[in-house]
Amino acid sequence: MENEESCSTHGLHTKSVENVRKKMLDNESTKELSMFFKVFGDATRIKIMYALYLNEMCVCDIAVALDLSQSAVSHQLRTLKTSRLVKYRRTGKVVYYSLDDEHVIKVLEQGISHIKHD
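As in the form predicted alone, what structure would this chain adopt when taken alone?
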């Protein structure tokens, strides 16, 4: 049986290949996008992001709501801040976290929609 994943002719669809090559992301953009999605690969970070999707929260409240240590939440928030997925604001001594912008909200909503799609 012949392997269905293999082409017997190289360059069969020349226009498609040319179109993809012209529009392909450069290596740096590909790496950045890969790192962006890698951040979504951790269940704890997803829980934190979903909590922040529901409500702006401080570290203490996130920890209680998700039954995590404050240290674990702070560690994950640092990663999320570095990746520009969450932002913060300070009111007195309390720091409140929220999702960074509409793009992050849309990615999260699209992911949820995808997994719930039948």
The other form holds:
There are 2 protein chains.
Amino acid sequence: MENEESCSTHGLHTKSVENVRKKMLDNESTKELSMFFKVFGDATRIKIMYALYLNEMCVCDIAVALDLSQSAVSHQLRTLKTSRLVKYRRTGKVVYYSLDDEHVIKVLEQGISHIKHD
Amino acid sequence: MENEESCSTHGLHTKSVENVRKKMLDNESTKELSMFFKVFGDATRIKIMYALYLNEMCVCDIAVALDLSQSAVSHQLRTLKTSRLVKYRRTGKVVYYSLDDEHVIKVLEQGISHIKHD
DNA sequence: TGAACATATGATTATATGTTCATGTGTTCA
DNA sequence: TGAACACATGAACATATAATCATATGTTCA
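What would you give as the form predicted in complex with the DNA, now that the form predicted alone is on the page?
Next comes the full complex, this chain leading.
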């Protein structure tokens, strides 16, 4: 009787295990979600995103304001663009970047609240 | 006149650059924030966190429900614990994990909304 | 106390990722 | 048209990180 609930076979708590198995995210969503958050997981990208949280900015402004190389900024913006964390518009030679949507802003804000222990 | 605003020296848009320089996150916060998000940036940890979003669970239940090795789960829980994304309580041999705070839950929810294009 | 069990951890290895350097692309304007 | 400029990208290298295997720790109960 007890052994039907042994850890190595069905887990200790059948209810929880079944519930998770039923409601779990599919692999596709899991991957997308982790990719989405992974992009937030770098100090340089956080700086860039926070700058864009303050203002829409062009590549060169970001580089100058944050004291980063143009190349590094451009590479990171590519990552941010690919994951749809930022959007951009072009005006002549200049490309202006900004945060893509409200979710990105909210995630940033929640993160800040978390580290502030609010 | 124009050259005072050359890209390589002061950036194209002085206002934005100054604004960012004034309001930018300090290095400490930037690092903490990126560390916090980095933890979300792995498919295994997302699965674990989503499972904990559904139920409080012990290590073995997580491993069984998600078909992961006990070792892998334990290693990841350590990471999650260190960054204060999950909390735990012990009852005898069994350690129950759950998401640490409301911010963690909100971040997860915002991420899901983002990938669903809500 | 010692066997059984749930969980934690150290070492290793394979892979992923960020930066730099060099160069390419696309736009403006004289 | 071609020089100047803003931005993008490819290759290479150094570092970080996740999974596995083996083993350790801590708790329960007979």
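Predicted, not measured: the structure shown is a model, and the values here were computed from it. Between two forms, the rigid core is defined as the largest C-alpha subset superposing within 1.5 Å. Numbering follows the first chain given and starts at 1.
When the rigid core is fitted, T91 shows a C-alpha shift of 2.4 Å between the two forms.
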